[in-house]
Every structure is written in structure tokens, then in C-alpha cells.
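One chain comes next, on its own, written out as C-alpha cells in the form predicted on its own.
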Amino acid sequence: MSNSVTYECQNDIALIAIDNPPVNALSQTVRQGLLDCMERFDKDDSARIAIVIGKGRLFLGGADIAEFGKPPLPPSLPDVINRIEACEKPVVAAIHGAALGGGLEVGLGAHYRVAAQGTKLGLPEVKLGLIPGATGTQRIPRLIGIDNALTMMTTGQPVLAEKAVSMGLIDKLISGSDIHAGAVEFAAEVLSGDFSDEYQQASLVRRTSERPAPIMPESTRQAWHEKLSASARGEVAAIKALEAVALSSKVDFHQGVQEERRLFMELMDTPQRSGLIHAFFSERKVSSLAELEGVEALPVASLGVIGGGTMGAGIATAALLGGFHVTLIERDQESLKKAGSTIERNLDGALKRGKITEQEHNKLLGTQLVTETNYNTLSEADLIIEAVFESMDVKKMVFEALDAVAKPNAIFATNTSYLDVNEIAAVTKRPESVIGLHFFSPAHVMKLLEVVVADKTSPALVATAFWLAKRLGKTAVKAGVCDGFIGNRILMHYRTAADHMVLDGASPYQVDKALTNYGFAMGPYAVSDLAGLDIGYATRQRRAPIAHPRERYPIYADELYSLGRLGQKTGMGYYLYPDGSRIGVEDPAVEAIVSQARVEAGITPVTFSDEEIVRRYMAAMINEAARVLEEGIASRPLDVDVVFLYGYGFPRWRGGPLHTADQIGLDKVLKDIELFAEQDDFFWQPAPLLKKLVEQGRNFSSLNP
């Protein structure tokens, strides 16, 4: 019998305990151990009921990621689960901490389920491009109904045990911290007949597979299909989950399981699964940096934030939610009042979403937040984050003032999106204490944090930044100093490609539609409206003195700015936003402005297919990403991928731009760039690293550790 799964019997109860730290993953040894224990339980005349329980901090954490991409080893998880259910004596799953994916499916195979308060139960396979593949799609609708089952499977979001009881997923909620004692007490209830329901047999065994499946009307299936098609943007796993659940109401259990397995294996071979698996592992590797091994983070308990605009207020909100005491500085009382209102609205949203309690909400606003106009109040802050206007002169003034009031070991951080962190650090007497922390707006919601390491930034500061990101619930990516760092530098390049296509004949609306159909959360022109067209205008003005004579300029964008069309905040930009709507409406006036810009530039418009729009956009993105890698601005291709997955709405199921490049084939990407260069050999210059990889027959993945 496996050492990962143990068996002992006391007072008629067999205790089958899983101990496979850190998360009790369903490795081959655990699967075999469960199978062996079920055989032993059936033959053990002294055992009348069994409890399956996990040791450590949770029940079962799902598949063993060490087995991903390898040939499956017997026994299969469906075989183990079916064997649990086939037992002639009752089996109770005692769940605590979490039961996710295959872990929950094991629980579904048991005849009874109890769970500790606060336990999370979920089927997150859709996040890896899969569906539950161990009988879950056929069992869970029989327990909780069609809509609840589809919600769990297609979102991948877990439910708490308290809700799971009302849904019918859990039979009893165990109060207190001792799941073992609670499960033993429940087992005694089952044996004594004190617990029963309509599905219980004389043998006390209740098999989920023997319950009637709920009927799914065609209208329900169609409504779910429309909903999932609209939200998935090309991702197929959720649609396959719908197919599997629909089958549960049409065929018997065993046929449904066979079809589930067929659909599961079909998804295993899709590029989408490959992309999602790449994203999954990249997120875990991105914070693993060789240069930080053995480097301790500096202690940080109190934060200062300078600037209370949308970004500064968002950073302050994130810090409050992360448990920090925050002092926010603004230039006058009116600005402070506005910043305080923004933070309060942000926290109100967190309260409505259940992220914090009302008591926590009041504490954060009452005792953990201080708003001031005097820099001297930052004299004891451990970390001070500057989030003022994106102007080098303004930022230098702030850092010079901080240098005079902050304590000697304080950390200085700038939230600049583009500017040179070395130049900012140079105005202080402590450049080794300066780092870039590029938050993304809204800062209390967006998960990405670019950690910009200047020439003199100490390793301890970098370690502290990664620690801070984790504390704030964010994913940190190390970046070097250049104009725009990783994300915005690459963004400038592919956005330029989009502007060129619009100048040459494409509509801004066609570009946006082609890219959202490809899977992006938003197209570039809808993004401009969200950020504000004044942001793009300021960037163009800042770069104008260093612009090359051959650069092509989007004069239509300046015209929109001059007309006061700044995007959502003014009700019009590239799109119209009637009555404060967040959903843009196409505007013929914009088409006329673009058309006039072509006339002034002497351009005869041409037609672009949606496929060519995507090819050009992606080629520009990949090409500049290769330069960012070659220059060391990004350390690894996976860093670029994580930046775009978390900060730029890149379709997660495609794995990121450089994973996508590998899927396309770098030789094909290079051929596209060379083809486009026939029309514009200034913009379309192949990155040396891209050419080198093609010559060597390698891909970007080969550059990851």
C-alpha cells in the first residue's frame, strides 16, 4: 500500500488518510493507494463505514502538475472514483481547506460529503483549457442541477462549503476546526440511521450515478451556448463542458462518462490547452529569479502614496486591502477630499463583492488611512510610492522633496509608465533605494506589477517589491529601464502598426473587431478611449523631439484630441458613449476625420482583411518583444507573456505573444515581417534575435529556464 495513503480501522470506522504534501495532489501513488484502500475496506469485516480525509491544510488539490505532459500511469482517476462509488459499504468524503478539480471529483464518488466551514470546492479545469475528466460532468448535475453545475464548470470559480450545503453538493457543514472529529460524528449518524434522504438505500450507500439526471430543455442549452459564446471569445473548453452536461440528461451515466472522456481527450490535444498550461506554469515561474536566491525582503509596514488621482487612489486602496497603514499626500485639501472619495468608492466596491466585511471597511477608512498635504508626515514611512503626473520635471521635484524628509532606510518607488527610472533616482542622495513599481489602472483591480530595476537598485529592494506584489495579490514581473519598460514599449510598437493600417485604409472599428474576434479583451482604439486620448497625445508630444523623419504620424488622433474627444471621460473619443455608457458606439464622424487625414497625407486607401490585420498586429508585437528580450529589458520570454496576459488583455488561452509566436512558427512570423518590409522597410525591420532563432531552428521557449 502507498505511504501516501494510509488505512486504519477503529470502532467500525475505516479511516483512509491522504498525506501527499504540500497539496495532496492526485499523483499515481495517491491514486493507487486509494484503490488499494477501497479493496481493503470492502474485505474488512470490522469496518462498516469509511472516511476519506486529507492530512495537512486541504483535502485534495487536484491533478499532480508533475505529471502534466507525460504519458498517464494507471490507475486512472475515473477508475479510482468509480471504485470508491462501487463499494458496498458507505464512504464519506471529509473535506477541509479545498477540494479542487479531480479532488472534488473524488468527493463526488463518495456516498456522502461533509465539509469544514470556509472550505472551497471547485472545478477549475476550464482555466487549463479542459473540462472535468473524471466523471465530474456527469455526477455534479445530478447533485446540484444544470445551472449550478454549469456555473461551476464554465467559470472555474470555487464555491464555499456554506453555499455548497444549500446547493446539495455537501451533506453537512462541520463547525469548528476538527474535520476528523466532525466526520466521525457524521459517520455515526449514518450508521445509526439518524441521517437519511430519498436516495439512501437499505445498505446506507447512496450512489450519485444512480440518481436521475436533470433534464436540460433545448431553450436552456441554447441560452447557455449564447452566453458562453459571447464571454469565451474563441475559447472552447466552456462550450465542451456544456456539451458534456447536456449529454448527462440524454444518455445513461456510463455512456455520459464515455463521452466526457472523449471530449476531455479531444481538449487535451488543442493549442488552447497548450496555451493555458503555458500560462499556468509561467505565472508560477515569473517570480523565481536566480539573483534573488537568499536575498531577504526589507521590512515594510507603512506606505506613503504621493498623488491621489485615479492611479494614486487605486494604489492606496490596494495597499489598504493588503493590510498596510497608508498615508496619502495631495497638494491641497480639495484634491485630498476627491482622493478620499475615490478610495471610499473603491472600498465600497470591495465590500459589495464580499472581499471585506463592513467592520474591515470602516477600519480601513477610519484608522489605516491618513490623508495629508505635508510631506513631513511621510518621515516614518517604510515605502513611499510616487504616483503624480507623468512628467519628468514633476517627478524629480517630488523625489528631491522626499530625500529631505524620509527616514534613511525608506524605499522610494516611482509609478512611472515610461520615464527613465535612473534619471529619477539620480536626483536623490540614495539611488540604491529607488525602484520602479509600475501599477496598472485600476491599481486595486489589475493584477500586474512591473518591477523596474534601475542601475543602482539594490537586490534587497527587488526582493521587497516581489514580496509586496504577493502581499497585494499581484503578479510581479522584473523589467529593465527603457522607454515604456516591457509592456508599454511593446504596446507602442504594435499600436503603431494598427495606426499604420488605419492610415492605409482600415477602419479603427474593423481593427478593434478583428482583434477582439482573435481573443483580445479590447481593441486598441477602445483601449485608447478607456485610458483617455490625452494620454496618447502626451506620449506623442514627449517623443516628438526624438522622432525619426521616416516615422508615420497618426494625425487623425491629434485631430480627435483637438476636438476634445478624449474618450469615455468626455463621452466621445473614437467611439460615442451616450448617457455615460461604457459601451462604445461607432461614429461616422471619426471615419470622416480619418479619411481626411489620408487625403492630407496623399494616401490612396487599400482594403485589409481581418486576418491580415491580426497578422500585422501580432508580427509587430512579437518583433518588438524579441528586441526587448535581446536588450535584457525582459529576462525571459515567459516574462513577456505574463505581462501581456495580466496587463494588456491578451487572450489567456493563447498563452501570451511569444508562446503564440512559437505556435505560429518563428519562420512564418519572420516571413511576414519581411513581406511587410517591402512596403515600409523603416518600421518593419526584423529583430536580430528573431532572425537568429530562425537560423538556429529554435523557438522562444528554448530561452526560458
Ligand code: NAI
Contents of the next structure:
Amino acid sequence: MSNSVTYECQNDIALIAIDNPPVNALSQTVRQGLLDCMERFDKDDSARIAIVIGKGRLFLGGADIAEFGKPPLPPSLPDVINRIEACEKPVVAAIHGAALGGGLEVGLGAHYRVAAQGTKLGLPEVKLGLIPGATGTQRIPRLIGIDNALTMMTTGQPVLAEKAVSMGLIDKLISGSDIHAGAVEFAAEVLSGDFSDEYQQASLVRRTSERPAPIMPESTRQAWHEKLSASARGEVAAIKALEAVALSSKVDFHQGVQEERRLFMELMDTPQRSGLIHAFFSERKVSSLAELEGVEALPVASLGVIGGGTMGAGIATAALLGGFHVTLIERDQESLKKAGSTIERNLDGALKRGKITEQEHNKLLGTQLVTETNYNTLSEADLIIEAVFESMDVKKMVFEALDAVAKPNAIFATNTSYLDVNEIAAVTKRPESVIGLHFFSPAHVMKLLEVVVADKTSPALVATAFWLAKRLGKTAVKAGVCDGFIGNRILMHYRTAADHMVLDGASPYQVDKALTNYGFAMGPYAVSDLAGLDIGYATRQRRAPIAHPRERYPIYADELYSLGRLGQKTGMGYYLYPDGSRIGVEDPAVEAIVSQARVEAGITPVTFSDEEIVRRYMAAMINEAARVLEEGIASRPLDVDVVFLYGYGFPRWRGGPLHTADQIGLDKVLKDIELFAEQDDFFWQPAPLLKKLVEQGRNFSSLNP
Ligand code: NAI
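Now show me the form predicted together with the ligand, since the one above was the form predicted on its own.
Starting with the chain above, the whole complex follows.
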């Protein structure tokens, strides 16, 4: 018998305990152990009921990721689960901490389920491009109904045990911390007949597979299909989950399980799954940096934020929600008042979504936040984040003032989107204490944090930035100093490729549609409207003195700016936003402005297929990403991928731009760039790293650790 699962019988009760630290993953030894224990239990005359329990901090964490991509080792999980259910004496799953994926499916195989308060029960397979593949899709609708089952499977979000009881997923909530004692008490109830329902048989077993499956009316299936298709952005797993559940109401359990397997195996082989797995592992690796090994983060309890506009107010909100004491500095009382009400509005939203209680909300605003115009109030802050206007002169003034008042070991951070962090650091007497913390808008929502490491930034600051990101529930990626760091630098390049296509004949609306159909959350022109066309204008103005004479210029964008069409905030930009709507409507006037720009530039418009739009956009993105890598601005391809997944609405199931590049084939990407260069050999210069990888027959993945 395996050491990962132990069997012990006391007072009629067989205790089957899983012990596979750290998360009781369902490794081969656990599966075998469970199977052996079920055989033993059925034969053990001294045992009348069994309890399956997990040792350590949770019940079962799910599949063993170390077995991913390897040939499957018997016994299979569905076989183990069916064996549990086939037991002739009752089996209780005693769940604490979490039961996720295959772990919950094991629980579904048991005849009864009890769970400790606060336990998370979830089927997150969809997040890896899969559906539950160990009979879960057929058992769970029988227990909790179609809508609940589909919500769990298609969002991948866990439910808490408290709610699971009302859904019928859990038979009894165990209060207190002793799940073992609670399960023993429940087992006694079952044996004494105090717990019974219509599904129980004389032997006290209660097999979920024998329950009738709920009927799914065609109208329900269609409504779910529409809802899932609208949010899928090309991702297929959620739709397959619907298919599996729809089948459960049409065929018998065993046939349903076979169909589930077929759908599961289909998904196993898709590039989508490979993209999602890449995303999953990249997120885990992104914070593990060799240079930070053994480097301790500095203690940070109080935070200062300078500037309370869009970003500063968002950063202050994130910091308050992360448990920090925050001092916010603005220029004058009026701006201070505005910043205060933005933060209050943000926290109201958090309260509404149930992220904080009313009491916490009041405490955060009442005692955790201080708003001031006087820089002296920052004298005790451990970390001060600057988020004033994107102007080098203003930022230099702020950092000089800060240098004079901050305590000696304080950390200075700038939230600049593009400016040179070395130049900012140089105005202080402590450049080693200056770092870039590039948050994304809205800062209390977006998960990405680019940690910009300047020439003199001390490693302890970098470690602190990664620690801070974790505290704020964000994902940090290390970046080097250049115009735009990792994300905005690459964005500028592919955005330019989009502008070239518009200049040459594509409409901004066609570009946006082609890219959202590809899976992007938004197209570049809808993004401009969201960010504000003044931002792009300011960037073009800033870059004008260094622009190369061969750079092509999107004059239509300046024209829109000068017409006051600044995007959503003015009710019109590339799109119209009537009556404050956030959904843009196409505007023929914009097409006319673009046409006029073509005439002025002497361009004869050509047509672009949607496929070519995507090819050019992706080629530009991949090419610039290769340069960013080669220059060391991003340390590894996976860093670029994580930046785009978390900060730029890149379709997660495609794994990120460089994973996508590998999927397309780097030789094909290079050929595209060479082809496009026949029209514009200034913009389309292949990155040396891309050429080198193609010559060596390697891919970006070979540069990941
Ligand atoms: P904003 O214009 O909304 O806010 C800037 C705030 O700074 C204003 O409230 C202003 O009153 C205040 N301010 C200006 N000078 C000040 C001073 N000397 N002392 C105290 N407060 C002062 O600008 P936004 O969008 O919040 O941008 C701030 C920074 O964040 C910029 O560096 C920008 O590039 C960067 N950023 C902006 C993003 C965005 O999507 N808006 C995204 C990521 C970074």
C-alpha cells in the first residue's frame, strides 16, 4: 500500500487519510492508495462506514502538475472515483481547506460530503483550457442543478462551503476547526439513521451517478451558449463544459462519462490548452529571479502617494485595500478634495462587490488615509510613489522636494509610463533608493505591476517591489529602463503598425474588429478612446524632436485631438459615446477625416483582409518584443508574455505574444516581416534576435528557464 494514503479502522469507522504534501495533489501514488483502501474497506468487516480525509492544510488540491504532459499512469482518476462510489458501504468525504478540480471530483464520488467552514470547492479546469475530466461534468449537475454546475465549471471560481451547503454540494457544514471530529460525528449520524434522504439506499450508500440528471431545456442551452460565446473571445473550454452538461441530461451516466472523456481528450490536444498552461507556469515563474535569491525585502508599513489623479487615486485605493497606511499629497485643496472623492468612490465599489465590510470601508477612509498638500507629512513614509503629470520637469521638482523631507531609508518610486527613471533618480542624493513602479489603469483593479530597475536601484528595492505586488494582489514583472519599458515600448510599435494600416486603407473599426475577433479584449482604437487621445498626442509631441524623417505620421489622430475628440471622457474619439455610454458607435465623420489624411499624404488606399491585419499587428508586436529581450529590458520571453496577459488584454488562451510567435513558427514571422519590408523597409526591420533564433532553428521558449 502507498505511503500517501493510510487506512485505519476504529469503532466501526475506517479512516482513509491522504498525505501528499504540500497540497495533497492526486499523484499516481495517491490514486493507487485510494483504490487499495477502497478494496480493503469493502472487505473489512469491522468497518461500517469510511471517511476520506486530507492531512495538512487542505483536502485535495487537484491533479499533480508534475505529471502534466507525461504518459498517464494507472489507475486513472475516473476509475478511482467510480471505485469509491461503487463501495457497498457508505463513504464520507471530509473536506477542509480546499477541494479543487480532481480533488472535488473525488468528493463527488463519495456518498456524503461534509466540509469545514471557509472551505473552497471549485472546478478550475477551464482556466487551463479543460473541463473536469474525472466524471465531474456528469455528477455535479445531478447534485446541484444545471445553472449552478455550469457557473462553477465555466467561471472556474470556487464556492465557499457555506454556500455549497445551500446548493446541495455539501451535506453538512462542520463548524470549528476539527474536521476529523466533525466527520466522525456525521458518520455516526448516518449509521444511526439520523441523516437520510430520498437518494439513500438500505445499505446507506447514496450514489450520485444513480440520481436522475436534471433536464436541460433547449432554451436554457441556447441562453448559456450565447452568454458563453459573448465572453469567450475565442476560448473553447467553457463551451465544451456546456456540451458535457447538456449531454448529461440526454444520455445515461456511463455514456455521459465516455462523452466527457472524449471532450476532455479533444481539449487536451488543442493549442489553447498549451497557451493556458504556458500562461499558468509563466505566472509562477515570473517572480522567481536568480538575482533576488537571498535578498530581503525592506519593511514597508506606511505609504505615500504624490498626485491623486487617475493613477494616484487608484494606487492609494490599492494600497488601502492592501492594508497600508496611506498619505496622499496633492497640489492644492481642490485637487485633494477630488482625489479623496475618487478614492471614496473606488472603496464604495469594493464594498458593493463584497471585498470589504462597511466597518473596514469606514476605517480605511477614517484612519488609514491622510490627505495633505504639505510634503513634510511624508517624512515618516517607508515607500513614496509619485504619480504626478507625465512631465520630466514636474517629476524632477517632486523628487528634489521629496529628497529634502523623506527619512534616510525611504524608498522612492515613480509611476511614469515612459520617462527615464535614471534621469529622475539622478536629481536625488540617493539614486539607489529610486525605482519605477508602473501600475496600470485602473490601478486598484489591474493586476500588472512593471518593476522598473534603474542603473543604481538597489536589489533590496526590487525585492521589496515584488513583495509589495504580492501584498496588493498583483503580478510583478521586472523591466529595464527604456522609452516605455516592456509593455508600452512594444505597444508603441504595434500601435504604429495599426496606424500604418489605417493610413494605407483599413478603417480603424475594421482593425479593432479583426483584433477582437482574434481574441484581444479591445482593439487599439477603442483603447485610445479609453485612455484618452490626449495621451497619444502628448507621446507624439514628446517624440517629435527625436523622430526619424522616415517615420510615417498618423495626422488623422492629431486632427481628432484638435477637434476635442479625446475619447470616452469627451463623449467622442474614434467612436461616439452617446449619453455617456461606454460602448462606442462607429462614426462616418472619422472615416472622412482618415480619408482626407490619405489624400493629403498622397496615399492611394488599398484593402486589407482581417487576416492580414492580424498578421501585421502580431509581426510588429513580436519583432519589437524580440528587441526588448535582446536589449535586456525584459529578462525572459515569459516576462513579455505575462506583461501582455495582465496589462494589455492579450487573449490568455494564446499564452502571450512570444508563446504565440512560437506557435506560428519564427521562420513564418520573419518571412512576414521581410515581405512587409518590401513596402516599408524602415519600419519593418527584423530584430537581430529573431533572425538569430530562426538561423539556429530555435524558438523563444528555448530562452525561458
Ligand atoms: P492625472 O493628470 O490624472 O493626475 C496627475 C495628478 O498629479 C493631478 O491630480 C495633479 O493635480 C497632480 N500633481 C501634479 N503636480 C503635482 C505636484 N507637484 N504635487 C502633487 N500633485 C501634483 O495623470 P495620471 O493619468 O494619473 O498619470 C500620472 C502618472 O501616471 C503619469 O506619469 C502617467 O504617465 C502615469 N501613468 C498613467 C496611466 C494612465 O492610464 N493614465 C497608466 C500608467 C501610468
